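Read the single chain below, which is given as C-alpha cells and is the form predicted alone.
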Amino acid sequence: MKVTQKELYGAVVLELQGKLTGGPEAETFRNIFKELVSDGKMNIIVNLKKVDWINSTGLGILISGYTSVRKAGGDLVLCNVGDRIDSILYVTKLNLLFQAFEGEEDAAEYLRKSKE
C-alpha cells in the first residue's frame, strides 16, 4: 500500500493506493495518524479511490486512526469509497461510524463547516 499526503482547505488528505490489508505498511499508516495528531492536524480525509481491497486488519487500521483522531478532538472522514469497499463497510456496520463523501472537496467542506 502506498500513502501520499497533501493538504486541502485545512484538512490533511491521505490518498491510499493498493490493498489495505496490514503488514509493514499497516504500521506505517498507524504512525502517520500518530504524527498528524501530535502535529495538531485534526481534520483528516482518507481517500480510498485507489484502494482495491480492504480486509479486517485494514478496517482495524481505519478504526484505530479514527479513534486516535477523535480522542484528540479531531475528525476523520472517508472519500471516494468504491462499491466493493462500501459494501464491506455496510456489512460490518462501519458505515454508521465513518462519514463518507464522493470526493475530497465535499469531505473538506464538511470538516470545515463542522468546526464552525
Contents of the next structure:
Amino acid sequence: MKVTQKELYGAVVLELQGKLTGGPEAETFRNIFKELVSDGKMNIIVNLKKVDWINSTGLGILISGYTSVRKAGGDLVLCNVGDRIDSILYVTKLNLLFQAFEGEEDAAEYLRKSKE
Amino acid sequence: MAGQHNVMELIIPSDFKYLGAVDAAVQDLAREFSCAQKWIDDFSTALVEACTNAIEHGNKYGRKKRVRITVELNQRRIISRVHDQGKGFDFKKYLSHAPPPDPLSERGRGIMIMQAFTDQLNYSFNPKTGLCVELTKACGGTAEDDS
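To test you: the structure above is the form predicted alone. What is the structure of the form predicted in complex with its partner chain?
Below is the entire complex, every chain and molecule, led by the chain shown above.
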C-alpha cells in the first residue's frame, strides 16, 4: 500500500494506492494519523480511488484513523469510493460512520464548511 | 458456461501480501466462466476475508504455516474451502449469536462480511488438519449483465 499526502483547502488528502489489508500495515497508518494530529492537521480526506479492495483489517485502519482525528476535534472523510468498497461499507454499516464524497474538492468543501 | 467445471487449488504463506494473489486467481477463474463482475467481486471479497482470518486468527502469521484454498466453479455455484493450521475457535457461538460490533470497533466484521457476500458459510474443525471454512454462492448473472 502506497500513501501520498497533500493539502487541499486546509485539509490533508491521503491518497492510498493498492490493497488496504491491515495487519503489519496498521502500525504505519497509526503513525501517520498520530503525526498529523500532533501537527494540528485534523481534517483528513482519504482518497480511495486507487484502492482495489479492502478487508476487515483494512477497515480497522480507517476506523482507527477516524477515532484518532475525531478525539482530537477533527474529522476524517472518504472520497472516490469504488463499487466494491462501497458494498463492503454498506454490509458492515460503516457507510453510516464515514461521510463519503465523489471527489477531493467536495470532501474539502464539506470539511471547510463544517469548521465554520 | 453450461457444462463447464473448473477446480483450482492455492497454497499461500501466512502473510497478507498474498491476499492479492487469491483475489486475482478467483477473478481470472470466474472471468473464464463469463460471470458478472459484481458477482465475482462479492465472492472474492468473502474469500479474501476467510483467508484474512486464516492468516491472522488461525495461523497467527506463523512463518511456517500455510493457508490452503480450493475453489470449485461450475454452472450452478462456486464453492471455496479455506484451510488453516490453527487451533480453531468456537465458531458456533460466532455464527449464531455474534452481536454486531460497536461502530467504532476496529475488529469483528469478518464473519459479517463473509455471510453478506455468500449464500452459505460453514465451519468445520479437525484437530489434525485445522479449521476449514466453506463458502458457497449460487451463480448470479453473466458478464453480459455488466454491459
